[in-house]
Each structure stands twice: as structure tokens, then as C-alpha cells.
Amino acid sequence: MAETKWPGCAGGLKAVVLDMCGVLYDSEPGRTVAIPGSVEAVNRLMSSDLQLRFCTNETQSSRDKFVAMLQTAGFDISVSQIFAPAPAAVAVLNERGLRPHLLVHDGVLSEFDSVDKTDPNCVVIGDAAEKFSYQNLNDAFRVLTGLEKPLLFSLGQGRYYKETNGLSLDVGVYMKALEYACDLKAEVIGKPSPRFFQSVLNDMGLQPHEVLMIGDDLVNDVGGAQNCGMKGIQVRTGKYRPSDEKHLTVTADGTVDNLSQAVDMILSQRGG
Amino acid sequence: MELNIPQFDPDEEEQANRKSRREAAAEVQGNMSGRRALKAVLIDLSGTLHIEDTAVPGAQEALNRLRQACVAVKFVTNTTKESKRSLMERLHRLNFNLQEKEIFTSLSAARRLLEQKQHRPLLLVEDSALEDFTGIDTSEPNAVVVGLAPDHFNYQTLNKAFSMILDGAPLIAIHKARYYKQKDGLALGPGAFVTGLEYATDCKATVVGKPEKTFFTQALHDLGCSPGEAVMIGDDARDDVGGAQNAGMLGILVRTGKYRDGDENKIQPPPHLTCDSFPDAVEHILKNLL
């Protein structure tokens, strides 16, 4: 019988999918750092039989310019490797026949180009920070209230994230607000949402118990992961506290103390 | 969707002490024999003594018989934005008998709370209300208070609150409605903002208007007497009456304002009296609760 513990069920792996912020790389004003040995991490599972994805909440660019910005940390990764929501949120609207009123960071609007956005049936809402104004809440909360039935869709749904200057809100905060006010239920596109992880597993025709996620954010990344029957493990970096290794409801299938550390488990458990 | 303008929604934790609630109202109305003499009629305004700029008819009138009676009033309101002073001047506008120290409104409690626990409150009001915050001390605050504040609802206002919040700042929300009626359309409440910061923080906020118990009873607390003593009239059947009923008050609901066909069976126990309008709630009173 195949072994199905970490770290040997690596050797029957196929795939390997890896959050982004916090895993290959830390934000700093301004600019992005690699975390030591996550480059070469990276060119070592690009070079072996693995298949590779990556996986981010990010909502605040387009994959174009966050493509780039990875290039500046020494990164190679191309933009049909990468799975964001908006991309995701695309591909549900035009499933469904919805057009969006967006409240999104201008950074990422590029994505919905080909989204036909007049006379708006749902609403998005991504990270939009400073547009998340009163006048700009209130034009989404007009915009769900005129609608029959009501359809909100959340780019993720965290609560705040730390920046240099201090803590920010996330989408999720003002998902709440806007559910309250309406009194409905968002369809949340992203980490921790198993269809966002299904479509990865869809891309890569693969079953979940031949994938491993690794991640960070132990409920989002690694319960996300797990949720949809794939192998979880949590790095000790990017947003990493020790309280995780003893979380209530998640339990990472393993802990790592970085991304070049699991990739040496798991190549040697492949003989590589 | 089916809007109910403005509305509160009692969160769920409050919906699981409703039944307590209710009980002990329904223990105070099976205990009518006990009831002491009626000293002290509350009085909503907006709905029930005027629609807008229109005086309800016959209320001035309705209101002065009640005054003659030995019976003390007060005007009770939940408001995010307005003074006491402005809302003075208002029925002032519209001939109604009245004094600024009889009005208690969703700001006074939070501002009795802030006194009562020398909080130094990040006021995220209206500058219309902050007159009603005179003399608090909002120097390095250490309480974050939430009313409605569109030019201060911004990102970097909230992600500040936050931060307070998260340090251990109390958050004190003035009510939790979810939208209300501007002339333009529906806008976005307090109870959206101060549900996000609940999320953000996993906190619970204090809220200090209607329909909360505590609101009723500083209101009360003034006159001097007990709850047991007192009538609420109002237009809305669960801020209102089933507020007032909770805390241990008899209430009577008005047919006018925000009334909707129906509304006195949205609460157990059920109203005092269900009655078209003010004039009615105070022939009532005049007649069989003194």
C-alpha cells in the first residue's frame, strides 16, 4: 500500500502547489525579498517530474505585473502557472452569465477586461484598500439592494494583513459589512474555497491525493488544501506563529521550517 | 429583497437570550395585579410625534393633556447624527412642548457610558453629533465609538479603530442598523461598519441604543422609577416595543411611520396596545393606566 504519511507519501506525488507571499517571498516597502534558498527551491521542483502550480490570494495586481514583480526577487514563473481569485472570479461570471460591479484595487481591474460590466446583475469586492470608501461601499450596497436576488463575491476573505505602516483591513471585514447590511451570504472565490482549489486540480488533470500544498496560512493554505483531499504542509516563515502546531481544527500533515527544506524531503523521498 | 427601513437585527447570541427575555417581560405583564401606578411615559419621535416635517395630527395636543397628568415624559430616539439640541429645535419647528434635558438619544447613552467608564472615545460620529461629546476627554484615546460617520468611514479612520481595537480599546457601537432612508435611495448603516470591526477584531461591541435593555433604563434612571412603572410608545414594533417590553416595560405601538400591516405579531409577548396613533396611546393612558 502506498505511503500515505508525510514525508513519504512524497514518492507517490505528481504535483506540488505553493502559496506565494510568505513562502517564496516576504514584502517590504517597496519591494520584494526572496526568503533564502526559495529561488533555487523553485528551479529544483521546475527541473524534476513534478508538476508545479502556484496559488495565491493575492488581489491587489494583475498576474501580468505580479509575474514581473517576481522576476525583480529572481523568480521564473509564468503567468499560466499562477492561480489568483480574479482570474478565477472571471471564469464563474462568464459560467454563469453575470456581469459585476467591481470594487476592486485598480491594480488588478486588468483582469476583468473582457467582463462585460454594464448594468451589473452581481457584485465583487477583492482587497480595493483605499477605495474602500463610504461612497464606494455605499454604491455596492445600492447596487446588491436593487438587485432581485441579491449575488456578492469576495476575492478571499481575511480579516488584515500587517504592512509596514501597520495593520490594513482585508476584503473580509468589508465582505462582512456588506453581508450584514444586506443580510446575505458571499460567495467567497480564493483560499480556503475548495472549488479554487479544484480548479487547480482541473488544470493539472490530477486527483487531489496526488497533490501537496504547501503554505503559510495553516487554515487557508494547508485546512484549504486538505479540505479538498490533498496533503497540507505549513512552512515556518511568511506568516507562521507556533501557536499553529497546536490550532484546534487544523492539523498540517507536516512542518517544515521552509520551502527549501520541503523540497529536499520531498525529492529525497524520490530518490532525487 | 425585502428592506424593513431602518432595521436592526439583533445579532445571534441576542437572539438566543430573547427567550429569557422574553420570559421575564412575560413574568412582569402576568404580574399586571402587581404593577405599580404609571409614573413615566416614553416617547419615540420620528414616526410616532411627526413624519418628517409633518406633526402626526392631533399629537401637540395629545402630548400637552399627557403633561397635565402627573405623569413624568421623556423622548427616547435612536440617533447617529443628530444633537439633542437639533432635534429640539425640530419639534420646536413643528409646535411641540418640549425641553432639551427631557430628550435621551443613542448618543446620550454612549456618552453616560464613556462617563461611567472614563473611556477617552475615537468618535466616529457625524460632526453634527459631536456637540452632544462636549466636554469628554478624546485626548489619547482608548475606546473607539462607532455612529454614523461616512466622511470618517474611510480606510485608513477604520484600520486605525482597528489597531485600538486590537490593542484593547472597548468597541462601542451607537446602534447596529443595517441601512437606512436617505432621499436618494437606501445607504449603509452603522451595524455594517461595526459588524466588519467584529469580524476584524473577534470582539463583541457594546451597543447602547435601542433596542438594548440598558438604554431603556438609563432613560429611565433620571425619573427616578422603575421600569415596572413605565410606558414606551413607539412606531417600531421591535425597537421599540419589544425593546421596551424586554426590559420590563409595558409598551404601545403606533400605526404611523415605519408601521407595517402586521408588525405587532413580529414580537412575543405581543404589544401592550396596538393603537392608529399617538393621540390614541395617550387616551389610552389617561384613561386606564393611571
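Numbering follows the first chain given and starts at 1. The term rigid core refers to the most C-alpha atoms you can superpose between the two forms while keeping them within 1.5 Å. Everything numeric in this text was worked out from a predicted model, so none of it was measured. What changes on going to the form predicted on its own:
Fitting the two forms on the rigid core leaves the C-alpha of V200 displaced by under 2 angstroms between these two forms. Core-superposed comparison between these two forms: CA of V188 displaced by less than 2 Å. Superposition on the rigid core between these two forms places the CA atom of L144 2 Å or more away from its counterpart.
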Given for the second form:
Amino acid sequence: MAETKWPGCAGGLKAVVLDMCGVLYDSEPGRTVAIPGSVEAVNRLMSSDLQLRFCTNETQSSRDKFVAMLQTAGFDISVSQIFAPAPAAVAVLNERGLRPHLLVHDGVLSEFDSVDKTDPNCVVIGDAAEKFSYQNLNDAFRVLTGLEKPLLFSLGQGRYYKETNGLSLDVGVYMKALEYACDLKAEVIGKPSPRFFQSVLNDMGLQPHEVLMIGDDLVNDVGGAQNCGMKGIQVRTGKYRPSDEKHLTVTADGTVDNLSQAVDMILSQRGG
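Please supply the corresponding structure for the form predicted on its own (the preceding block corresponds to the form predicted together with its partner chain).
Since only the chain itself is given, any partners or molecules it might have are not part of what comes next.
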């Protein structure tokens, strides 16, 4: 077993926030594959006195369909427990009276049904997978360059994620391309945005020091949580790479082999 670091903060915890892809499961087209021990680990947290939320940058399916896939994989999770970028983006668009040009996966389009998309005055991009064609990126580029005050919203800024057949490019790569081409800075909705993490804290009615984030992404999960005052634990599953622990700008408060080990440590410190 790899050396394990742990911050020793579980005694004062009131809640745990979990990343999903790479922590609970690995993905492949059309289904999810639970990481060994993760279903049982989630059940143990749900049976404890800790609040539990799930914070994901998943943007290839609506929350209803996403939860259905998770339940098929064995997870007893409800839509109300999941915080995802698409509904957060809809709230921002409605607050600001914006009409988006969407470059997103077909599976998440239904989340934007309530939004006016005529005569776009901004662009929203998510993990569009095969829809990240030259033509579609160029269409988004043309919308942005045709606006007096171009606005680009990105549903996350991940570089890549883990699928069962290997690593795949994430939305952040294409976000950076549009930023460069249009000479602008995207507004990120999703991890590691402080607003996104704060919405989870607000939902639970807790302060940052009372909450622990567990994820496989050192920058978006761990760093994003730490920037809000939470503790951030990295698991050695999903997109984790050994070089992560030598990252110069973000250092996890703890690093463990998997979610099951993290839950063991949390509950043992709490006497559960």
C-alpha cells in the first residue's frame, strides 16, 4: 500500500463532499463502472451523522439520467444531493438575462430547456465530446467575435478525465482555445469556481472548516475546496497520477489510496 497522508481533521467534521467520476466510478460510453469499494463507502457515509453531497463537473447528461446511471451501478443517490454545472449555469443566465449559444453534449441539452436561446449574446461550452468539431468550435468563435461585449461560460475547466479505455480531453482544453482566439477570459461555472463550492456549503448551512472534499483532481477538487476554506483530500484513483503529489501550486491536505480508505479514516476518527 502506498504511503498515506491524512490531516487529522475528521473529529470536527459535519459534512463530506465527494467528487464522482474517478472517485465513485470510471466511465465508459452509456454506463458507469463502480470503483471497487466505493458503493459500500458511500453507504457508510450515508449511515453516519455526516451530511453528504456530491459535487461534479459532469456535463454529458442531465441530472435525472446521470442519477439513473449511478443507481444502475449500485449507488443510492438522489438528484437533490448532486451539484452540477448545467443547473448552476441556468441560474446565472436567468439572473443576468443572457441568451446562450450552446456548445454542449446532447445529453445535457434538456437542462437548458427553460432558457431563451434566440439571438445569442453569450456562449456556453461543456464537455461536448464528439461535438467538439472544427465547425462547432468555429460557430462558437463567430458568435463571440460578433458581440460587442463577448461572454464565454465554461462548465468546468478540467484538462482530462478517466474513462475505462483511458484518458479523454475535457472542456478546459476547448475553453482555452476560445479564450486565446477571442482574447477573453471565460467565466467558469463548476469546479474549481468558489461560487460553485459556496452553493454546496449554503445548501448544507455549514462553514467551510466543517466540510471535507474528496476528489481525484488536485486542482479542481482539492484546490477549489481549499480556496473556499475546506480541507481537500486526493484519492489515488481516476485521473490521479504519482506526479500530482509533487504539484507546485496545490498540495492536498491528505492523500489516500481510494474512497473506501478515506471513509475508514473519517469514521475511525469520529468513533464510527
